[in-house]
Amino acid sequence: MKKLFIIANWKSNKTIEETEKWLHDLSEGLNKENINLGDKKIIIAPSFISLEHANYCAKNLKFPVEFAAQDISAFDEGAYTGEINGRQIKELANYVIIGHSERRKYFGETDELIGQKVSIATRHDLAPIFCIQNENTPIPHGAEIVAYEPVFAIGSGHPDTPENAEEMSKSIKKELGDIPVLYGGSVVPENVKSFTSMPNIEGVLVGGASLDSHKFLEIIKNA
């Protein structure tokens, strides 16, 4: 049985207090329903301000969850005001999301810059979760997990079809080998199984629906 990655990308949402409540609620829900996570890896990507406290809460709750950063500096330590570098992130996370279409659209990130971020991440033993928008998005060496997120599906309520996502996944695997490929874009409890049941899709990257702990619990259950 394949291992499924269920990743919550909170984007620029939630205070530290809200982060704590979300983790407590999800942990309580998993325990109450006695959900077996043996074949599922849960990864949470809070904002940077909540990442340390999220780690603290998860350890106290004995909650089997890992963490990802939503971004990483393209530079190492030094005089880069406002940047958070790989060495700092590694204390709190094992993964980092790189190449998301929102970073490309709103912050002007280029393929070259994104490639630098992948190199920095791997240098600090952080696994890049690399987002692609279509078959023309170049995937740099070092990407350990690829998330196919078509732009039209992100936050629109109109996901791609599982069949198209499966074809994308097969194409990626043909190029890169047996690398985990995820689908992202308007994933909800009602449609998650249609994607994770595809032979070459190893999980989902969840945006808006991950902000509600009850919805995210249903996604975990249904995947």
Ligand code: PGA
The other form holds:
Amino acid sequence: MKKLFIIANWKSNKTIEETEKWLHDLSEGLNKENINLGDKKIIIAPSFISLEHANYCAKNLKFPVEFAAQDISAFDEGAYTGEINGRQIKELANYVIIGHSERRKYFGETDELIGQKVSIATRHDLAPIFCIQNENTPIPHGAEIVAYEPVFAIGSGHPDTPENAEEMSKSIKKELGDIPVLYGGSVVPENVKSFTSMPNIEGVLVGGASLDSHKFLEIIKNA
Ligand code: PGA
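Having seen the form predicted alone, I'd like the form predicted together with ligand PGA now, please.
Complete assembly follows, chain above in first position.
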């Protein structure tokens, strides 16, 4: 069976206290329903401020989740006010989301800056979860997981078709070899299986529906 990545991207949501409650509720739900994660790898991407406490909670709950940062500084440590660098992130996460369309749209991130972030991440042994918007998005060397996230599908309730996502994955693998490719954009409990059952899709990146621990539990179960 293929390994499935199920990633929660909380974006700019949840306080530290809410993070603790979500992790507690999800872990309780999985235990209560006796769900064996098997080949499903759960990765949570909370805000930076919650990462440390999220690690602490997961350890206490003996909950086998991993963590991702939602962003990384394009620079190493030094005089870059407000930035969180790779060495700092590595203490708290093994993955980092890079190239999300919201970073491009609201923060003006360019292909060049994004490429710099990927090389910084790999230098600190953080696996980049690299988002592409369409077949023209350049994928920098060092991307370890690719997430196909068409802009029209993000937060809209209108996902792309599993067939389109499968075709996109095939063309990425043709270019880059056997790299895990995920789909993201309006994934919900009702449609997750239609994506994860595609032979070349290795998981999902979930935004809105991951904020509710019960919905996210359903996504894990149905994937
Ligand atoms: P969505 O977001 O699930 O709310 O559509 C996905 C994403 O932006 O990663």
